[in-house]
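In the form predicted alone, a lone chain appears below as structure tokens.
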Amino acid sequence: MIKQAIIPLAGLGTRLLPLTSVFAKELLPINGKPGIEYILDECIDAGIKDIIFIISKKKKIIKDYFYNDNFYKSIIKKKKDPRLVKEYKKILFYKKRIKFVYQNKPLGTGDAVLKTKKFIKDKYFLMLLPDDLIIKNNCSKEMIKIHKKYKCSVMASLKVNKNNVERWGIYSISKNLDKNNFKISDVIEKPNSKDAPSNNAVIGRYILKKNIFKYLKNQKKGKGGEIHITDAIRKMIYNNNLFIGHKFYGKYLDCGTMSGYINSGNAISKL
């Protein structure tokens, strides 16, 4: 069972400047909730215990949001607010479930889920991306499923626009097990649009295997001068580790561009 999950929060933000110059793009709120609780929601709803928060020194503001106990204790003894007793019992109730480890250099997601080796408990775990929100159905909860299904690891999928797949990691597809599942036999980080293989595109939700880290510890630097978690992967699927990409039913947000900011508030407030 999949019962730990990891969230890279170390990026800089840069897209959603200037909002980001003194503050964290994933406590930025989103409909009046910050950010980083829907993806929090989102683990506890599929039965994770323990969830690994990639910060660095510049992301310290993330960790403070969840410690400000003398903050809440001080203000609730004044106010007597039940709406603020509420929503400090909410972080309590994240904050035993959540550690930090820090990643000080921008070298890539492959680099930080690297920081994590130490507190991987199990086989599988599960990752996270926060600037993709997934509402209306817990992508999660069914890659989960589809994890105990077939044993192995499962990454979410889209179709996006043929002009844009240089954003994504884009898959190639060997079998189609469902209308819903698919064998992945390839997977390239960004490539541009005549060298895609397809324009089904990894979002950000990832079970991957323990033995991801032997990859990314050899792994070198790939595009941009980062380590890449998709190019682990890749040698995996190389190495006959079986993944599937899964099309998900919910609806897909993307918070880490300021439209998509804008467009993920409207879209969750009239749900």
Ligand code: G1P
Second form
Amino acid sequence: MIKQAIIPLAGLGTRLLPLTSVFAKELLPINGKPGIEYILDECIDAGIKDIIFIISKKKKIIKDYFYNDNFYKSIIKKKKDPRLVKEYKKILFYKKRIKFVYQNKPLGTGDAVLKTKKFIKDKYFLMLLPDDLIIKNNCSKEMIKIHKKYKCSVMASLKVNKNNVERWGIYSISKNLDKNNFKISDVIEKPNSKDAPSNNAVIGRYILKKNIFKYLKNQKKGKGGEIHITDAIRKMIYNNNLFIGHKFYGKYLDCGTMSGYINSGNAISKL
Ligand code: G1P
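Since we've got the form predicted alone here, give me the form predicted together with 1-O-phosphono-alpha-D-glucopyranose (G1P) too.
Every chain and every other molecule in the complex is listed next, the one we just looked at coming first.
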């Protein structure tokens, strides 16, 4: 069973400036609800019991959001507003499941994952990237089912525009297992369009095997001087660790850019 999820939240959010100059992008409201709550709901609905947030000192506001008890208690005492009671209960429900670890230097997603090493208990765990919302279907839940069947790592996949592959990790496929799942033979972080082996992109849902920490420890910096999870996964694939790409149902919303963020709110408001 997959019971733990990790969520890297230490990124600077430069693509959403100026909104992120004093605020965490993951707390920005998407149709009236902080983006991170959509991610938490997906995890919890998928059966995850234990969630690790990787934040930085600069993103302490994320911890504050879940640890504002005195404020809620005093205001509820004064106002006795049932809506506030309900909201506070929801925060407590999330808080019970969250642990915080710190990544104070923005060295990339691979480095963020490495910070969770001593907290991961089971052989496999889930990672969700908070910029990537998937609505209308629980992608994590589907991926956990595939993991149960094949007992291996799984990553979400989406066909993207061929001119846009430089924005994503891109897969090579060695074999289709069925209509929505394929065996991955390689993955390249943000290739230029002439080197890209396909237009199947990595979307931010990963079921990873604990041995990834061994690879991450020795992982050198890659594109943009960052330690990429994709580069460590690539080495694992070369060392015969099975990774399956899962073409998910549901609608993908990219909240990490300004136009994507605006579009996400509009799309969710129309559900
Ligand atoms: C990260 C990954 C990339 C993946 C993308 C999905 O990139 O490094 O492989 O395709 O998430 O959103 P980032 O969005 O951090 O640039």
